[in-house]
Amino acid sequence: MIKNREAFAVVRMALIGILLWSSSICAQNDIARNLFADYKSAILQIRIIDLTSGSKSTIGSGFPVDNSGLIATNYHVIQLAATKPQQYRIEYLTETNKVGELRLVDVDVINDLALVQAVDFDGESMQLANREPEIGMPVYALGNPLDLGLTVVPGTYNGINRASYHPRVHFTGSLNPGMSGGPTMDREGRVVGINVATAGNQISFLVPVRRLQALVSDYRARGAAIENMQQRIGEQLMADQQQKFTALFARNWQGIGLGEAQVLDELAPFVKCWGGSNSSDEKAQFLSADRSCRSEDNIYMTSNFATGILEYQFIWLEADQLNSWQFYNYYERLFGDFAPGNRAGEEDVTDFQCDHGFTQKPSGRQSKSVFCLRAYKDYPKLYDVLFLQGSVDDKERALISHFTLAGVSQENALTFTGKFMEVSQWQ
């Protein structure tokens, strides 16, 4: 008889759980469904232009911010007029096929955020969020994926992503491309993020509210729209990386062994190491251990370009098998692969210009070591830099280190390339 009791409170609460997940899934079911209905008209599709052909090139979303026809979207959905207005045009389109043009008016290329303006849209206004929602709290992303139409993807707000030097909301949920620009929204219909990102499987990214509200309030008390855009944008960069770098050289940079080197540990929360070897490879002719750490975020310039990359690589060599002969060879080879970690073409940056040189440690080990520099066409005094260091008074036993900064002034790669010097090294 206790059994069966047992047996029949289990069960019970079996159901119970299943039908506060019914009623759970229901209610956002229902909240999905009142959003939609209510912001459909405010929810827009941002369109660039070709002006030549007429026909759309890109797509992403936007949504009103004041009652002035002040729309929010991201940078990457409005870069090419923002590069090229000579060649696009933005406009926008309405749930009801309203057709309208838009002026770009600002930039945070930074966060990846931009402002344009409509001269005759009467969409009703969202809300901006005066606080981040909690964590684990159930919010929706609203835009046109794959130009389909407005959709609701509900999610869930998983805060801050503390990998990431630049801010980004970690949500629970599927962005599609199209949807980029457009807002999420919690239950409220209170904007708490900007649509910018997805790595798939469910894991997207927004830009938090409060940088949208930072530009949109500094554009409101400059008053005007932005005349020199590139100008505007090589500002922004150039403040980004000295405060990034600022930050980085008052941290304490520590060491850790590869081999019989010290080399540098992971240097800030953003900037993440992972490593490897063959040790387990009987057959394997050399020992080869490896150690790479890359930050985990980058400025989207162009589709074709990237900079605000940090990355650095080193590599521990040991042959006992190979001749003098082989292990040069096999580690030249290695030497003239690397290439720097960002992506950029010549109609964006100019050729490396490099200095070779052979240095020597305190300790009497000596090393060839080559120092890179790109120059950013559009940017001046921002360049991109590819570091390379070798051991090269062993003839069995090597240490190869390398780095790449993207976008930093002359000046911080310089301070950078003495620090990582001093910490990375075969005593």
Second form
Amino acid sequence: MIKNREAFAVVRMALIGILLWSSSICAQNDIARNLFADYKSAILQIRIIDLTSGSKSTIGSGFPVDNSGLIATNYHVIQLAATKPQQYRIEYLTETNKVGELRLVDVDVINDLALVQAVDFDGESMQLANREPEIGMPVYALGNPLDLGLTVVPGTYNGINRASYHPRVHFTGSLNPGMSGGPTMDREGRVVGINVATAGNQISFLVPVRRLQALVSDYRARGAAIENMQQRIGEQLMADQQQKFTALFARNWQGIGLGEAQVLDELAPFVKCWGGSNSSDEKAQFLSADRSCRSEDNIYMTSNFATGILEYQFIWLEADQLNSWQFYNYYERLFGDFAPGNRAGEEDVTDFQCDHGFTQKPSGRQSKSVFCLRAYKDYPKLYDVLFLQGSVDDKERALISHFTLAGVSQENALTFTGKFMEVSQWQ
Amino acid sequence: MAVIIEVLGWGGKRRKYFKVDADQVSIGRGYDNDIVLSDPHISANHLRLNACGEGWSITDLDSLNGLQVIKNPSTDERIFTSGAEIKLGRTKLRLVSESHPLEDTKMLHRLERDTSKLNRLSVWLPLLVMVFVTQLTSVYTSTLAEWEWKNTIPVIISAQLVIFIGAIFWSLVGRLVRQEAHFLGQYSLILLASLLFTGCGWLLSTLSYNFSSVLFGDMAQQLVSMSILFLLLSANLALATNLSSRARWSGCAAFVGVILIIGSIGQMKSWDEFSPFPQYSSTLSAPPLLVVKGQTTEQFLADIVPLFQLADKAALEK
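Give me the form predicted in complex with its partner chain now, not the form predicted on its own.
Then the entire complex follows, led off by the chain already shown.
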């Protein structure tokens, strides 16, 4: 009997659990349904129209931030119209199929945000949240995935991601192409972030709403649309790299062992390092251990051009069973195989210009150093820099050091190179 | 007056000649002629020559294919003087008198006079061994993995085979043109050039590794290999043919020029082509080959500053 009663209790508990769980799902669905019903008229499809063909080239989402028809979206949604205004125009499409013209008024290329102005817009505006939600709170992303019509995606707010210099909200939910620029709201319908990117498997990223607030107040304070978008973007890139490198130079550059050498450790919390070696490979004729560090900052410029990355890498080599000549052949092949970590096309950058020479540390260690750079064609005084150094005075051991900086000024590139060469040591 | 009738071959070269000491000479396919030719397009009794002052007059004996005058130094078109060329059927003939001027006697090429020195086993064998050793060294120092004979032998054998075929080719040319093969001489020449090529390549790459100057760059390497090819070809030709030195030099220069042009056409595609990858010097040689001392970090940083201006200029050109 007792056993039976216990079994009953278990069943009862389970039933209550299922009921509670389903009611919470119901509650979630209710919120999603209500938010959808309340805000569907405020979510716009943003379309970039090619003037020659008259058809849409890109779509994204956007939402009004005030009653005057000021609309927020992603920079990457309207990028074609920003860089080639003579070839593209922007329009919006409401949920009731009303079409209207949009004018680009300001951008924040660093945080992938843009403001566009509608001329006669009479829809509702959305409220921006003043406070960051707590981690674990349910939030709801809205947008037009793949041109399928307005969609709501429930998910979880997971706080500001620290793996990049530019803060992004980690949203556990599925964002899809076309939802970019749409809002993610809390239960009360306040915007907590702007949909921007996905890493697949329910991992998505939002631009924190603070960045949008800053851009909106900046625009209101100026009171006028930006005339020269290219110059504006160039200034933002220049200021951002200045801020980032000033912060990096102020930090303590710590070394960490790799083989017999000291190499640069994680420079900042947003720089993540990974490593490996071939020591478990029984057939290996030589020993190789490497350490690669990078920050996941990719500032979107065009579909073929990204900037803002910082990466560095070290490889420690030991000849082991190879003789000195064979070892140097292998080493040379490895040394010739470095490329920058960011995409860029002929329209965006010049060809790389390179210089190389032998350098000697006070300890006597000789290295071959290679310095390559390419200039940005549209944004003067910004460069992609690739540095490569390999020791050349030991018959059986070698250290390769490499870094790439994308979108950096001459001064910061030189300072970084100097500090990098100083910290990465092999006595 | 004696007349010499030369039958001309390809390129106006004499194939054979007939000397007839008579005032009247008959030419044809028939056996009753003074000069009997086998060309089926020549009639049995084709023509007759008659001595006439300083030259000869020609009478066509009603031949089927007639007579074609190619060249006649005489001012009177009925009279053919020494050096005249005619064509009967498909056969070209030159009429020459005994006093016809000759070209100067050619001096033997230095190489040919010394050919007995070159065309010897005692020269060829050491050269062969040296080439073999350099090839072995070069394969050995360029391997990335464990040394294995089975990977090495095919490489060396195929390189030796190429040299051997080159020597065979030139000795065949020599045999055909001059009835002299000089096989070992040709072989030694190619071996010598291959040694020179390897040596210069090593020297230049070591220099360019130490001193990053255009003087030792790719252009210099190409120039050196083309010069070696030029020297080798002209030596091969001197041994195998009777060409005058001028013809030989210009022929070799033309050949090397064509190779250079073909090479440049191949590279033309990549001219001015954008690349997202840096093109940098990645050469790293084992420490014994490094002779220069490195600069300090500060000097290096100062040296790269002009790169920024260079890139700025390139960006403005768009």
